[in-house]
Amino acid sequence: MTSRPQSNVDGPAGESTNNSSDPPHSSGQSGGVPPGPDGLPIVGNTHSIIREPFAFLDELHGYGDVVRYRILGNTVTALFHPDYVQRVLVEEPETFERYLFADQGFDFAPEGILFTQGEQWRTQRQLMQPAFTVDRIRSYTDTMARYAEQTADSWETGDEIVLNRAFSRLTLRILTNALFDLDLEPGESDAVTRAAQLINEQSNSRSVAGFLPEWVPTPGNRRYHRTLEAYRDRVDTLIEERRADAAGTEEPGDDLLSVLVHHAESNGGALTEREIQDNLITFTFAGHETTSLVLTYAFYLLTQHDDVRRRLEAEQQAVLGGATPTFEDVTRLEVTDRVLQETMRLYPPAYIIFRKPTRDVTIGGYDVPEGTVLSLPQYRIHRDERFYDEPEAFRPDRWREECVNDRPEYAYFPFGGGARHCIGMRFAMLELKVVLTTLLQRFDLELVSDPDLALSPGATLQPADDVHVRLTERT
């Protein structure tokens, strides 16, 4: 897929709110099997997904808001209406609790907060939540600004920067220092980013290998297991070092790693060693990967839309005047906030969510048996013309309050929703604003790569190719 959204900053303020946005078959009466495209024997619709996954989502949506398709013998039901997303994520989470990948044997941190269920998940969430309160988030601002300024200091006018790689390194440094009080050496950072790359390769829906179980001895699977094992070994070392640092102290440090280690050794062993390990892996992957992608897409979009960039610069001059942003400053950056929301609408890093019902249910009038895989495709819902005028256009002003109030809440869910919404949402939003404003006050960027951005859907929504920019002087 290629994507080059068009800007219409001064377009109409309103958004689509006509009756066609109401979900069909909303009576709740059973109506049999959902419609969907015919597939091939055995492989189902896998070939269509591999050929063009986003075009396949468009094809599915043509059948309605509850649509059935098949992937290598698995029946999947896609839900395209915000009301159904809200039901799954918010209203009945106990009915739609199970993740797809855990059932597929995808061995990426299965004991971490992303994949655990029930009481195990609730215990982990409760232990970690204090690290993400407003006061704690506020305390991370200086760390975010310091690393962003170090990155800016390392750049010079005329340099060619690979945005996705540069932001991956930056966001990993910020996350590990702010949350875990760790300063990773370059080799350690490279190991994490290399593991992230392989995770995405292993789950790329444009590749046949992305649909094969982990135990199949493909070259990619062997590379993935070797890299993940090395990743786990290094994580074990970090845990043991923190445990040694805390020896003899009654209270843990206030960083998240110290809290996790402490709760493995007190309160009756609230966490197992594997839970600590898998949560450290989860946060170092998901916590830096998604934020780096939003920054990459935001700067890409700004290189294509000078009108928006000029408005951002005017806001930064008015609020910051060239100074390093503080937490209080960030709360006043309204245009910046809208730019980031619009970026995540067009390019949500977590572009699809999977669930399974734990019992037979009826959705939109159709029968969905227990165990059916449900897909909630943010990417397609975020671009639905029922909820967004000119959905392919880059229009930050659609996030003015009067526009937001006119659309269903779950027409936009880049951080998921309900009790299992992303625990690091506030951390990520603060980081995005601090990094974007710090760098944009120092540099203008000229896109060197192809302006038609190709996408690669792996575990996260990646650019298919590196995004190159050249740094130019501020005018």
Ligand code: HEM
The other form holds:
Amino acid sequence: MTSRPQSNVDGPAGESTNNSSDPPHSSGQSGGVPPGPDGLPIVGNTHSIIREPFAFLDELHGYGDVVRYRILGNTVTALFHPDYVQRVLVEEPETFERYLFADQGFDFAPEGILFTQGEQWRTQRQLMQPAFTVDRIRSYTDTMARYAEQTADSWETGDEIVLNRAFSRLTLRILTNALFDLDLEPGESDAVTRAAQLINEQSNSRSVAGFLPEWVPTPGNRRYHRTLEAYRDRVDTLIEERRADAAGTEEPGDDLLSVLVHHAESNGGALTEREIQDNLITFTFAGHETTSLVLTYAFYLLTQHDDVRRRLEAEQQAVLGGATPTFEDVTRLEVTDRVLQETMRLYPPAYIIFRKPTRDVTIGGYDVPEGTVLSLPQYRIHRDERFYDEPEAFRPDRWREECVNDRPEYAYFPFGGGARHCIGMRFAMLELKVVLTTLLQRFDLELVSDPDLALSPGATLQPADDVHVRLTERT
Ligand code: HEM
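So that was the form predicted alone. Now I'd like the form predicted in complex with protoporphyrin IX containing FE (HEM), please.
Everything in the complex follows now, all chains and molecules, and the chain you saw is the first one.
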């Protein structure tokens, strides 16, 4: 039997139903199993997820703020209220550990910082943190601007550009240069972006392949394994080369690759070869695909909102007057900052975060047993009308300070939260502003592909089709 959606989004009967944006709080008594759609036997709700994943999230939210659903044998509990997000990510990190479907075969880098837990994760995070301090981030500004300018130089008015592909190449080159001190050849960057694309396809919850374990020899799985193996070989060579460069020098370079190699077990340090390898793979994936997507969505939105684009141009003129942005300039680009925040509200690259409780817990009065997969869907919470008026509208002014103060903090969490929040957040924000500003100072863009942007839920939130624009003269 299917439980009926509740008319409000509060908890089970008997709990206080106060202000509609307040979450239910546990009365201390167990409220039983959360409500939710039961779906078909065995496959659970898999069919609905594959057919219409985003509509399915809306449907789920109709059952309340704590909702249970089933996907091929797993029971998942979705949390739709910012206070629950805050509890899970920030307040009780020991109780809720990261879950990334590694047991379902989605483990492209199991010994890297994305997948590790406990002491192993803490050691890695501490070793890598120095590459992300404000001063280090500031020092990446020139690299970001240089590569953005090279891209602009390679574009000409009248050209048709596939935004998602162009930005994937650009952000990968920025990342590998800033963090690994490497200058990738175009052929090499294509191989890496192809590997990232396969990781996305592999985890695409719309395709049936996304639900098959990794060992099933589908053509997609074979290609994925071949590509990952080739990529691992390449990463091994990079590590060896860096080790050879470092031999005989007292102080390692301060880029992330040199730091990782310096802390290798073979060097008396804490990291195994596999951890170094997996972290390079992790950073190349997590660090370029995400920013590339935000740039793609931001430019897409700007082609649809002339008024916002004009305000951006006015700000750039006032702050930069055509010059290459410096770190200090970037801190003054307030409209640009709001445009990017609003872009990530509507199109969060990490559109859902998963956790697993390490013990039985009660959330919103409902029992959630140890090991239940918890999903925190940014995509849906960012579009919740309890926290955003006309949530589907692109309105950068929502990010003016006075509006932000009216919302619960975790109504917006594109970079996650708590101890495991995105280590690359500052890097990403700087890069987004530098690239957006550099390109917009040179070109206007006109959308050529379908203005109705269809989305595809892979490991990150992808446009279902390439996004084409034509470059026009900047007036
Ligand atoms: C707009 C761009 C980005 C977005 C939206 C984003 C989003 C996120 C989110 C939501 C998480 C937390 C996932 C969770 O808690 O389960 C995360 C973690 C992470 N991100 Fe990002 N990210 C971005 C850019 C970057 C960049 C540029 C880098 C590297 C330079 C990076 C590296 C990482 C790493 C290594 C983690 C794992 C951290 C840990 O577990 O300690 N990300 N990111």
